[in-house]
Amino acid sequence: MNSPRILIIEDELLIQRSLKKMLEKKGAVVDAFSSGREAIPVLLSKDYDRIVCDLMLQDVTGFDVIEEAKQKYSLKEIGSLFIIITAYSSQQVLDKAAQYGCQVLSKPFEDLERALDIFLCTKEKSEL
């Protein structure tokens, strides 16, 4: 099986670097950005198996990134590609993520191994 290709968009560098390192240890190929604006052109030009995006970035929101991704992906593809990570998961955030079909994981992760499995696509959403 090919290594999963994962894009991480997270402006908290400690979280970003930790996730990148842990996912690479598990065999993933990981690109990481702290800016949504920097990540969007890469997201549109490269193919990823999973896109892990923080909701509250310094420059744009995770939902802004998803809106840009619509240039390349269908809503169904966005739902299976994107995972929103956030320390602020309100009902409003969950409702908006549901409109895109995206999963939301709260930071800090309750179960890090499970979060990594989700990011690596080893667990399908239906199992959650």
The other form holds:
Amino acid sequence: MNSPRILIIEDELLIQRSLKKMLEKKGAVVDAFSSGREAIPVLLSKDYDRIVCDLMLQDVTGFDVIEEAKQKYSLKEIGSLFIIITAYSSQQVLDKAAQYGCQVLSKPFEDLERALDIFLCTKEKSEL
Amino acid sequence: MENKGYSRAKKSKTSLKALSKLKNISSQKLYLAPKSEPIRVQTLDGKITFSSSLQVLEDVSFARSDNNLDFAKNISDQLQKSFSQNDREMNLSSRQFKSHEKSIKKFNSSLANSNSEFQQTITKQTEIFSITNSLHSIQTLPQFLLKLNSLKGYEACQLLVHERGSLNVNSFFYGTGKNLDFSSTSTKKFNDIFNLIKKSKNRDFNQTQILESELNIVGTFLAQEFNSKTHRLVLILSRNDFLPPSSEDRDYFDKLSLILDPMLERFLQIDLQNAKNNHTILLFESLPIPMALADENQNILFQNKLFSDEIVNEFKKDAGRFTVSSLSNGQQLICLPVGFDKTTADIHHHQRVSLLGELLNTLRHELSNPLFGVNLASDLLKSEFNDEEMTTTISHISDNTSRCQTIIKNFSNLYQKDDQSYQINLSLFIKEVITLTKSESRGIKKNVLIQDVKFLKNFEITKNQTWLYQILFNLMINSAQAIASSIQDIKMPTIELKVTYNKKEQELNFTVKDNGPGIPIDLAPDVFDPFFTTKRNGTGLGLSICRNLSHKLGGQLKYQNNELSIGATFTLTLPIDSLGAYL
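Same protein, different state: after the form predicted on its own, show the form predicted together with the partner chain.
To see the whole picture, the full complex is given below, headed by that same chain.
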């Protein structure tokens, strides 16, 4: 199996770096960005197995990133490709994420190992 | 309530916002409706106007001001204006009355001189004159007339009174051997009757002309209409038979009417005046600001609803703190000092609580992200190092951040909004309270006793957690501060939090007992008073709020000094229902 390619968009540097390191240790190839605007052209030009995206970025929201991704992916693909991570998991956010079919993980993660597994695509959505 | 009379109030929505700032009036439509008379409150050009549906009452308006004193002065001015105006009207009507009296006297004397046949009439006139002294109100007029000797044989009397502009007509009916019967009828029917009587040339009336159920009389009757600036009246007298009234009766009735005219006018003015006064008092009572009226020696004559007895006591203790404005008659209008009243304290408190809730929510989100980062990074580092000392240190970092996260989470859980309910086990809840008081109660031993553990362990609190938390938290902090402030050395500073269950009363008892210095006996009655504090930086609101909250939960908060040892004990008793607890 090829090593999974993961894109992380997260503006909290400690979280971004730690996740990157952890996932790399588990054999993934990881690109990481703090800014949504910088990440958008990259995700449009490169193929990823998983995109982990923070909701409250400094410049844009995670949903804005997903909207941009619609240029390249179908709604179904977006649902399985994107994982939203957020500290503000209100019902509103959950509802909106459900529209895209995206999974939402609240920060802090309840179970770090499990979260990493999800990012690594080793667990399919149906198992969650 | 949505009739045209209120449209002005609806238009000035923005000004109403200003009004709502005045006090805890949240609604934009403001109808103070004590008893049956709706009072309209509206704002125009920055003035708050109270008015009533009674058209005869002029609007009483009060200028809004941020300062209670200005407000009070304005009200006193308005009250005076309204009262003195009424006085003028009264004087006017009694002058009118006197002139009438004179003309009647003249009429009588000429009558007596000219014709001896009228001797009998003169005695009757004397009787008529006695009316002016013995009749006191319009309501008793029918009764009074039927008792007159000159009207022997008359069995029924009805008086219809219509206040101009009013939709209703009042009817006072008295039949011999019956009680006074009060009813009301429509203006239209009254108009018919009034016009019929007014336009009649022969002044012969009988029931067949007016087949109105509004008239309680039978057969022929005497009738007279009265017309004044403010009212229209119809007076009807009947023998309840079908014989036409004699010319003598008719004469007498005409003179009677002549005399009654100014009297009725006067009575109506008095009634109006009373109605006005009652309304002014009603307005005063329902003003959304605590206010009282006192004589020159500061004895309180009248207090409105918000000026509670507790405030009266406070006023007796220290009148100097109150805002007083003198009226021209020497009486004094009393307002609370700014920031005194309980409602304000309550509002401030709730503002603070909701602000705190929002603040905590923000804090939780803003802190949890970086804390999570630290947590993740330390996890990562831990796996990078083989050095045991290093990994232990990193574990500590990780543990500490986890603890921070938990505390933040607990705090925001406890400050849930009222509509967000969550469920928490009682013993867990107590644990959280203790955790959150840790910093204040450092060095103090804390005993938690949950009696009947088997039973209470399963208790789930499903509502009002925030309030219970606030009360217990406050009591714990108070105890801790009392212990810390003690001059004497306390050997084993201890706070005991005990929960017991009273099955019979379906109540939970929470006691917070400390071995601090306790409360001096002379101060004990005041501890729950708002703004009472012995702490240098205290607000004096803590215990007052605790008691308020416990009352809101249908419970009680009591205080006593410990009997056998030093220290204080606060006991909170709450009905189980208030916490939604179940097994």
